[in-house]
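Let's start with one chain on its own, the form predicted on its own, as structure tokens.
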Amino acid sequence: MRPINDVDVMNKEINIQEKTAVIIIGGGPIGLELSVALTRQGMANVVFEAAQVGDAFMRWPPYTHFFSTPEHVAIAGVPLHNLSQQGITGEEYLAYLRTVVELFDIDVRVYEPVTAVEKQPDGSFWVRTEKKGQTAVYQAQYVIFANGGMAAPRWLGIPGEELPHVTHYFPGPHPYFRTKLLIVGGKNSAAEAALRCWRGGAQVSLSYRRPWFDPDRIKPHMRDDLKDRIEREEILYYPATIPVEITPTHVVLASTEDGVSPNGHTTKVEADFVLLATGFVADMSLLARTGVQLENREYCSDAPVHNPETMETNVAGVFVAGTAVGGTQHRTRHFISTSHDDVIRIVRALTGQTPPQIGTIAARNNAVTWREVMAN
């Protein structure tokens, strides 16, 4: 794709569809919260979403509950209540996000992915999008990337990973009723899938590359439940193993002492289905093409370089918010609860004002950020 330039405009090849102060890339909770906060400060903005609002939650298995409590994932000061007063489901959260969009009439353009962001000599940005095969170009003074960090599964690159009975996305327990299911992974998603599928009537085996689970990576109630199931041999556990080959009938697991490298010992595990709960990777290619520098950190890779006080990247006028701040996270540090901070910092940087209401926790509404609350 060739870059847009002044010659294009002179030749009228490029027609600026619309001008606005801020373009937000990503229609997840933080992108929507940014839109509301900026609008409250009188700053025009448009949100572009490649799929549908809250797309990441559309890929959750049915009836999956948040580990965070409702007040931590509520946005824009709109309370999030449910009947149980416990963690809400993905379906409930999608309904909540739709409510927020309609309540504030957020200008969100769904199914219109951004394909290019180019800075112009006057400091503004031309943002190219595509929808139904049609290209459009918008102009903005600022661009905020809030496009998440779970663009694609983390592939293992082993033979058989592409077979039809293998998936990286958990569809819920019902497809595995009365079948043999091997789950690979050792964090919350793997533990939850193992427990739900076992209770849903599957014969569950679980492979993890370490001898036992990191207590900081599995919620306590699931960790204790899973420990009981494994000790009773209701769920078969293959510790310190990694899959090296998947066939239509079985999976070859290789023993490993360091969690990475096979040591020569292998085990064949029969499996009708294989769920690879091995995590997800971010797609930071659009940021890179925009000129944003990416770096590796202790807990993540391909994370955008930015000023933590303003969330502005090395490209003046380009900001980053939400889980996109962490690129591909190996240990989760950026999620909805911590990302309310990003909204506060960006709005302060762009308007000089503190958002009047972020989330539903009183401390945050008074511009005390999540990190400051946790520190006290």
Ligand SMILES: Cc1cc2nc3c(=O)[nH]c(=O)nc-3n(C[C@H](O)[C@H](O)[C@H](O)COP(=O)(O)OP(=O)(O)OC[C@H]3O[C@@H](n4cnc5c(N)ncnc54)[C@H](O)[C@@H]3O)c2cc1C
The other form holds:
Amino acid sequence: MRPINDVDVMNKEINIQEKTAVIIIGGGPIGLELSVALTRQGMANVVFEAAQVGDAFMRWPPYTHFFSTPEHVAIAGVPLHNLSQQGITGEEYLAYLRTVVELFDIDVRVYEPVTAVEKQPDGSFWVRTEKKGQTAVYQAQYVIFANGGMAAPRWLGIPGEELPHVTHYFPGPHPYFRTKLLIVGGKNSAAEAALRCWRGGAQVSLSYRRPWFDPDRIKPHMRDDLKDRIEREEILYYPATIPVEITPTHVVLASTEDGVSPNGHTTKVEADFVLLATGFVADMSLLARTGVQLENREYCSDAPVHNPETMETNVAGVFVAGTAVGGTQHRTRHFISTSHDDVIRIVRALTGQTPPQIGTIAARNNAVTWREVMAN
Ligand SMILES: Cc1cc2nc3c(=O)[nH]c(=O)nc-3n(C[C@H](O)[C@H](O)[C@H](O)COP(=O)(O)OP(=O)(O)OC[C@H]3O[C@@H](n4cnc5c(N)ncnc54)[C@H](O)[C@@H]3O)c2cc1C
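The structure above corresponds to the form predicted on its own; please give the structure of the form predicted in complex with the ligand next.
To see the whole picture, the full complex is given below, headed by that same chain.
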């Protein structure tokens, strides 16, 4: 089949590469769970994944454990066991996702990002993808966005942020052994990096814009550990500070009363490396170009407008699931265990059937909707 190019698209001389009932955008855990659930109800579907299956977990630092316990991150009713019965690592989860793909032979097209979704007069969609420089066009009755909410780091926009010793992605403690590391942030990721790097032999300083950590935003097992390290001055804590400039040798921290604006007092902290654990932002541009309206909510911004009963957006036939539902989340409300319900709602809306195997095995299923169904 010859490749489709932009001129063809503009002239509507399209060779549709393939037709299917549902196209799912994103091969993360929720996109994969959707695919299995739809296939079980007899609905043909294809998953397009911009990178590799579980790309979000490929970016995790090595040996990083889930905060959620295994039954909360299991999908499609496939058991997820490990030796400790505690949080699994990102690497273990990638192996699990590969197993799920192979078990159900999910039709997932990896390294094939969706670049456009165009609604046709008959109500169907043309979905444009790019692979190795070639454009292809597929047709589907429905499109589900499960494209995640952590597309890029949240840049601070300060001088020096682009220097080579500064990163937004924690690579694990080893690079920082016997060096001075300044970490910026005050949630789980910053706490975990600070503790691991200190134990890994780095001299760690920690800057956070609030006077102290919100206990709801740091997991209990790290909370006491971090408090002890700070009280003993093993980790040097700079409360109520924000970085305003990074140089090859120092970070300039400005004091702040409101956590946002500097109050005129500054401190220079020596640093060989700087880790900005300041969160991630979603890329909702494809949804917006598809005509989906985005809104700000109290805990997030750029979140797609949708019907919470069906997960259908304001564009009829376009649905949203997983962390994409929250756009850029300032407080995390959408994670894997809350997203199983999205799968149930979408499968119900498309097939009229409630999928029987969602999340972990039925005997201890954590999907709220699923529990409601079983109770009635
Ligand atoms: C350090 C860390 C710890 C975490 N711990 C937990 C935890 O304990 N529990 C928990 O539930 N969550 C945790 N999370 C969050 C977790 O990563 C998300 O909850 C989870 O990945 C959401 O799954 P998803 O399928 O909705 O989206 P994602 O996993 O983000 O998948 C979206 C996929 O869509 C693909 N995509 C994007 N755009 C396109 C496009 N145009 N075309 C095709 N594909 C596209 C992406 O490549 C990606 O693979 C953690 C995150 C981090 C960074």
